[in-house]
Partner chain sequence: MGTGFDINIGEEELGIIPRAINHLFRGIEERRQAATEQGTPVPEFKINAQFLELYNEEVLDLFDSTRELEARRQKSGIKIHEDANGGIYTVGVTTRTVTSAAEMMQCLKLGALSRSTASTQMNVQSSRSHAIFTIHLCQVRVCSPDNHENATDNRLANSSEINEFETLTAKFHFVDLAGSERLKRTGATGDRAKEGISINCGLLALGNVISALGDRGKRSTHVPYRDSKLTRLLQDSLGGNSQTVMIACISPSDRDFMETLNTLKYANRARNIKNKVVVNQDRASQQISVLRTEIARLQMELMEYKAVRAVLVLDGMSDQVLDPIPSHLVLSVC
Amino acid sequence: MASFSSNEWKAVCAKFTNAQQLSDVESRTDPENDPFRSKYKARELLTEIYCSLKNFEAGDGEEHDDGETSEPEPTEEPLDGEKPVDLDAFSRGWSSDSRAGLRAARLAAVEYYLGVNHVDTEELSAGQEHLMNCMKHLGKCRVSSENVSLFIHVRNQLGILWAGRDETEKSQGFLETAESIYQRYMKENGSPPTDMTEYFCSEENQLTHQERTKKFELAYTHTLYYLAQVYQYFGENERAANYCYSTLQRQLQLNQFNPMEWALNAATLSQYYITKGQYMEGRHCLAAATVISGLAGEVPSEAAAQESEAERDRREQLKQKRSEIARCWIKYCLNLLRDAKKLLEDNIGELDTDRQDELRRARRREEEEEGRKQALLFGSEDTFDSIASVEEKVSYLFPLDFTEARAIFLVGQNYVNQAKEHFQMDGFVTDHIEILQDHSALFRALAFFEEDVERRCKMHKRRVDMLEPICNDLNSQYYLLIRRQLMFELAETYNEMMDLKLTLANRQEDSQSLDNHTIKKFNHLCSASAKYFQMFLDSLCSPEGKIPEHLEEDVLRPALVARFRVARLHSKLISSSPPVQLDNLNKALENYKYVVQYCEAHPEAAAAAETELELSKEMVGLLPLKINRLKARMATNN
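Chain-only structure, as in the form predicted alone:
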């Protein structure tokens, strides 16, 4: 074997260093019309190194520790990505400090780099072939501190390659094998392992133990990162979340992360915990995201952005990503309010005071028992206090009264304003409207906790004021689905306001005692709600205005509910004119009949609106009697 001090070996090491420089540094500035120029040059050097290794070492034999030159049987490797790692891989095969073991490791390393090179240049089949050749060389060696890093790196790359081909099960096999190798190595050895780059550098340029550890741990962090995506693909959300958390925490510990990318990943992870009702963990993820995003620095000024394209791009990136984190905060506040409402409401949707007292007692007991321990803990000595400071600004506990709910609402509203700074109507129509819808939902959730009916009405009026202009200005040709959402929400909002006015009216002795102003207001709310429900129904018709014979599944329940509500609203309108009363009752009956007849013609639709169907059947039986009585009274008066 050529010695480390020989000129020939120095030439090999120089070529390897040059290949690394071309791949990692110079490739970033390759021209657009020749994007892989540096990669191709690096490939030529790696191929020369591979040939040199073969020539240098072919005459040395493949010697075992005991002096034997016969080639061992490869350990049973999971070449298809589906078998678990063979436990004998740690005890069977060439020793890494034997000539044969070192030769196999070096050849495997070059095959690995050639594989990565071909994948980078989008030649996936050739890349796969080189990576599998790397696996075959390693299959002759036992796992040790000299080669364990390469064992893991090659499986990470194969995991990425197969995932990119939508062969996720194969990807999972390689990545789980890499995980098993890391775990067993750390259990049985744990010393800082040799990095693959050290196969081709002089002794004085070997990495320190600290550098080796950092590179090795970073490789395993990548394993966890890719496994998180695999488990998410398979719907194993809890497992995916755990792996994502481990990845993020390790990136912080290793100080190997892009602040904005890390922050967005943490904010995204928060959404999983929020959907599971784990608001302490969700808040912690968001607080960490807020703090770490701050490490990316200040947003460049508009003046600086106009002078430099790089500053303009940075300004847009920072504004967008911080606005996306703000939107995750909005979801946190909104879901916390909504889940609290579900806990506190009675069977008619009002606040259950007995349940409220019960939850207050439960909270006091938990506080006396020192509360629940946090399952997650991000950060380092530099960031712990900052993260805790952000957490203290918003509770993770379910609000039990208006004061607590309002505190959460105000935090959510603050993030609404932050998000809208970037996601403006001009350029971000869909995002802007989604933020407005979340703002409206925050008001709706807060209104549940408000005891004063008039103040509740004002909150719903705020919702109307923010959504109605947008709904009326949007072009249905381009934003039909969004308009439908807004029509339905506006109809429901006016309907809620009408119900609140009805509550106030019911406190009077009878409708006759209502003054004209109150009746006018009540009728306005009824008519506005009916108008938007009807606009929604009209949007389902053909261009010729024909009502669809069959409602698609995504609009089935909304359409039946809209018909039912239109019927109910017409029957609620107050008028002293018998002809107007008759017209309103006939319109109500017509819409109740539609719900019944549609469900009779399409039996499968009944399950989508069981309550509305049952009440519609009842009203179809009762309203004709009421109509006939009114007609008789009108005939008598005439």
The other form holds:
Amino acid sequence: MASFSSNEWKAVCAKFTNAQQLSDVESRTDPENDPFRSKYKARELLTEIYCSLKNFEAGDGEEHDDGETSEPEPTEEPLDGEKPVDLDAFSRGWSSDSRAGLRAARLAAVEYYLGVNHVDTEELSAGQEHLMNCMKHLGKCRVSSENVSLFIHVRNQLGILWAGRDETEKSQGFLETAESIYQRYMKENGSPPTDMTEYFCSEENQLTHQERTKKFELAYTHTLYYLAQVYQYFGENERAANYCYSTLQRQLQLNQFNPMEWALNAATLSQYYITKGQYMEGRHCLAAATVISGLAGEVPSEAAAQESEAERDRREQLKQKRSEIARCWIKYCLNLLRDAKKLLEDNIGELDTDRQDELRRARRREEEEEGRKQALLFGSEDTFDSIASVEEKVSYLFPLDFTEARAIFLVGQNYVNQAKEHFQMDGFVTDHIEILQDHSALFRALAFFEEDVERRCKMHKRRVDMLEPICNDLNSQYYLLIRRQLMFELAETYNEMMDLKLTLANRQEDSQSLDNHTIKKFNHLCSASAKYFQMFLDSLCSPEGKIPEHLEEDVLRPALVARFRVARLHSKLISSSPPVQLDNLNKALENYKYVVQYCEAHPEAAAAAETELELSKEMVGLLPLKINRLKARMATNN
Amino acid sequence: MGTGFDINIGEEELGIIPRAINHLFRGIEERRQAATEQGTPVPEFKINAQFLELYNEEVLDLFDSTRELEARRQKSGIKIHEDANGGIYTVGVTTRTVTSAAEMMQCLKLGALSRSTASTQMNVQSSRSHAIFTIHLCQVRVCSPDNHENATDNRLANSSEINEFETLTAKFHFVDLAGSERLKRTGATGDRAKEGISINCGLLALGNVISALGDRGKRSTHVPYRDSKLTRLLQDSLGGNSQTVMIACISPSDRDFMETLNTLKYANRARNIKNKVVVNQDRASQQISVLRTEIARLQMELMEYKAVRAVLVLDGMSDQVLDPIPSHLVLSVC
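With the form predicted alone done, generate the form predicted in complex with the partner chain in the same format.
Expanding to the full complex; the earlier chain stays at the top.
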């Protein structure tokens, strides 16, 4: 039976190499008006190779007549789609040692490259046909180290193809099969598999074991990465996250990664885990991100940056990306504190000691049961320890008292300072302010755990000191949104402080004998709060100062709440002068009325501020009486 | 980019940018004319243009014709800066002052040419290149109460001066997003399946997959942006107080199907960017609870008041002035 002479085979190999060259290299410089020129040429060569293979080594359909053990040609796989996990491929089919097996693998390889070629030239149907032919040829073979690479690659390509057609289920089928094949192969065999490019190359040009392993593992990494996208498409975010994790982990293990790129991805993945409340996983991702980002090297010094533009860029890049990671850490700390607060607070927002005890008990129980096993594990031998030591610096458990909360707060604050070094106000206003807002939120969350009222007040004062100057410095045209956020936060913070002062005062024996100093302080806080709420409301008005008829959805609730608060704050101002009291009460009434009237005119708005509306209605009913009484008193006293 | 450069093209075939530019200059001319006819001071217009290309973290000035391509890529000294007074602005970018539509089109042409030369030599890895053509428009005119037009213009009103002049500014960004141009990458014209699974980008898009996992709405997390420079440049146009209109250019031709689909998807995402004014608003709060107590107390006062009155009426003393509620209750901090 005809087979290749060594010269003929060399010619085939040369043709293949040529085709690769055309396809991968020369195609990049094809002209705009003939962009696939090289690809078409490559295609011709591949087709010729295919014909040669078919004609030689075939003996006109005498596959079984060359002394092979009689294995019947395995039944064909369905033309469309994939049978779920067809692992028969491991036990049935031609062995790749056999002539038939080798021939089938080679034909499959050519079909593979033809398939990819057609996909590249946007001939998807033809591409699909070739790829399915590849599958057919492979379907006759048993999985072995000579062909497993192709088994994976072709399914990757088919996965991509079907995803591109929005038939993601089909895509999933192919990719999941590739996954199973890989896993089983590694379990049962594991030796570095032949790469497809080696089918048509001479002995000398064969790849080393290392190179083979690298290519194979890279193909599988892509399988996982594609599956991550598929699962995300189906909304299976948890699975998708797992596959993203696997992809990242493999990149580390195979040493195929760019440190900063990898670190940013890990940090971003941590944010996913944080939104799910999985702080152990989130912490691990962040710790890994921190360690791996260190591998990117030192930040070039100022001096070096002055001298070379490249160095300056590198400095900017590294600083920026490391600061981004710091910001992810800030969110970790902040969310951990906030989630703990949600678990511990009672219905008026204070720490519930019963719940605290309950959670403490639960935690002790978990510790006794040796807690949860760590699901994620990044790293390689060099990095395991460094990652663990970064993790040790902050807990992943919900803080249950002030000491624990403070520890987390300090870690967060440390990252705030780190992030601010790069994201300075001059140059990065928006980012800088977001970091400050996070810092303020850290204080707010910590204050929840602080029992001492004076100290709590001090924490809120820190927030005010941080945000007030900024709010006033910002250009009101360019930073309208941010200013509104700051105004609202300042208003609420002053309000909080006012309430705390009140609590302190009420604890004293005689609530009437508030000394002047306290009253003054109280009023100052009260007015400051009202001022900022009013500023916020004014920012909603037109340039001429006209109140908006209709409040946009994103400002609706804040606007109604602001009105409500302004009303309340005015009614709380302390004054011994009746005209002043009257004025305050009138202002209060005016604002309560606004809430009621707006919700009447816009019924859909009522849902945005139910409680405030309910209470406003009551106050609108009650305040006039109070006002009248005051007026009457004023009249009699004159 | 919908540029439709050819001067031989008729009006109906012009792309969006030439149309916009023509409209702009026509509008300028109309205002000048109107002022002249009415005998009022003619407003002054200043129009600047910038043309930037962004890919990965590199910013290219497409108006910079002085340097060699490679040198240009080596470095730009271009900074995107943001300060408390000026919002977002660029430093080190060539700004061309333009006085006519033809001049503007010429600028655009040169910049686009510069871009396409760069792209063919681009590294295969950097597959995301955006181009941004920005027009800054500044109008100085006499401030008068009749000037009701253009409520959309950002105003820097000189309210402190009694006398007259106001400056109106506006910015237009024309953005050509990455992959929407039929650039060549390893032979393929345009990325296939950008929203599906990307092959040619290798694992570069992994970050995009990961960042899409989180809960976008909550803003309780931080996402390190890949396209941070693009986002920064467009920052004041996305969200905030500026009126932003996004025009997504699509094609009815089936050859452009993928580009059309991707553009629509992008536009849809951009549309949903809503910036919350206030992030955290606790509904359960001590304040509400305290306020309820207040109200309860007030209601009790009211009942007491009514009760006293009722008794007095029954006793036939209704014509007496009722003693108002004792003062201590009025002054109490409730």
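Just so we're on the same page, rigid core means the largest C-alpha set that superposes within 1.5 Å between forms. Residue numbers count along the first chain shown, from 1. Quick caveat, the model's predicted, so the values are computed rather than measured.
Between-form comparison between the two forms treats the chain as two rigid units and finds the smaller unit turned 29° relative to the larger, from C-alpha superpositions. In this core superposition, residue 147 moves its Cα by 7.0 Å between the two forms.
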